[in-house]
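Coming up is one lone chain in structure tokens, specifically the form predicted alone.
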Amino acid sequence: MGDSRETLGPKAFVTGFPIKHSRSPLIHGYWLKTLGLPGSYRAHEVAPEAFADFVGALKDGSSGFTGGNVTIPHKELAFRLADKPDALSHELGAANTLWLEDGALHATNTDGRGFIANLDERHPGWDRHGTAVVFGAGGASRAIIQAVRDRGFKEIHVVNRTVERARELAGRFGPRVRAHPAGALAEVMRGAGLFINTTSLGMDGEAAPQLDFSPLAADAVVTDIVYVPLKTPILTQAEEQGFSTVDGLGMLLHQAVPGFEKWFGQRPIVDAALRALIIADMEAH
């Protein structure tokens, strides 16, 4: 019956370069089989070399595929590629879903409605003060600076060791959001509702620094877009010197929610066995 079902519907795909890691296809797969739809969504490796041509054979129809996830490091790619990128893709200069749609290749990014959808659920009212603390100015905070901006925060302090950086957001995405060296952490954090850990630090046991989240207001709440480990080492400091935390899990598993209403034509919802499930894998591995 699962070999049927999937030979019979759309037919969407996770791509990167790697990809093996990707727990994309469990959380798919456990969509299409509680809600008993017929499809399929698989992981797909494809090197930069060959990229286009896997966006070419996507466009003309003889791929097979409806849409899908794109990870690193295709996400500028494509944005570039796709016919009809919407407004939140261009702004970031990147895309992680493409779906086919009256002929023409769609792109949008949703790292940015999963972070903030993440918040909404594990930590209603994360929104009050409206200015915010992110940490780091890599690649992944630019959907993260976009949503929170995009939500009406007044201030976005991005903190950076290599300040031009941090700069070089706050030119991409106004005046809200303001650019400072590591050093002006201290100071830029008092008072602020929200801090955010857009880097790497901590990620699958590697240490972090100590970090002092006093200045914060009382009722802060501190987030990680890390979810390996799920208490990274950044919330854990947060949660001993009394604040509130979200991990990182909750973006990954919100931001596949749009894909796969595009692909599948039903809106899937995150429930507590579904995060479970990827919990469970996580440990396994």
Ligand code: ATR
Contents of the next structure:
Amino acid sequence: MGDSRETLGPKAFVTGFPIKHSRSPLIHGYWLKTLGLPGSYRAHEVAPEAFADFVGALKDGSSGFTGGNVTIPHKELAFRLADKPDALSHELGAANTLWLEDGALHATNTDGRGFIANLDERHPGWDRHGTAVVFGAGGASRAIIQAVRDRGFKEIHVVNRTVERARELAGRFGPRVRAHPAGALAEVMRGAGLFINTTSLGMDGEAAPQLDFSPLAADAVVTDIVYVPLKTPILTQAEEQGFSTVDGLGMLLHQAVPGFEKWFGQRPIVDAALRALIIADMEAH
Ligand code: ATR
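Moving on from the form predicted alone, kindly provide the form predicted together with this ligand as a structure.
Zooming out: every chain and molecule, the one shown earlier first.
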């Protein structure tokens, strides 16, 4: 039964290099199973030099795929090779979701929507102050800055060890986004309602610097896009200092929703059982 359901329906992929640690097949597999839909979603490793051919076979239909997700290091090339990138991916210069529609390859980037949906789910009212501090200016911060800006935030302070990278993002995302060096962290935190860690600090058991969150608004929310471990050192510190926190796992789950809907035709739900499934997988590895 499982086999025929997989061979009959639409075929989707996640591609990256490497890709074997991706949890996306677990997420989409869970939705296919619980919704009882035909189709498959598989990890498909593609080396950088082979990615253009992979997209070519997607476009001409010879791969048999309906679409899929794209992760590091292919997001920029995926955007450039798509026939119809949407406005979000255009501004980012990167896409993480591809699908064929009316003979054209469409592209979007769902990371920002995943970030927003996670906060909406886990901490309604997170946006009430309209000021945010984004710590880090790497690739992962871009979709978040865009999404927070598009949510209507008035001030977004991007703080980075290498201030030039923060400046590049301020230039890209417009006047509501301001760049600062790391030394300005305490100052820009003053009265802000949202603190977002987009750096790799604290990932995979690495140490994180001691941060003083006290300048933030008393009801501020602290969130981290790192989700391994689930409770990062930055979130632990914020909790110990009395702030509400939201972990980054929900961003991973929610960013998967739009792609699934495009490829398989139904909008899936991020529920507690899915979250538990991914946490169990993280604990097992
Ligand atoms: P990603 O694409 O996942 O965001 P990245 O582009 O390598 O990864 O960016 C990592 C982010 O973590 C950057 O903001 C980086 O700061 P720099 O731009 O100055 O490199 C930040 N980061 C990593 N290690 C750091 C450290 N030890 N101290 C401060 N910031 C750090």
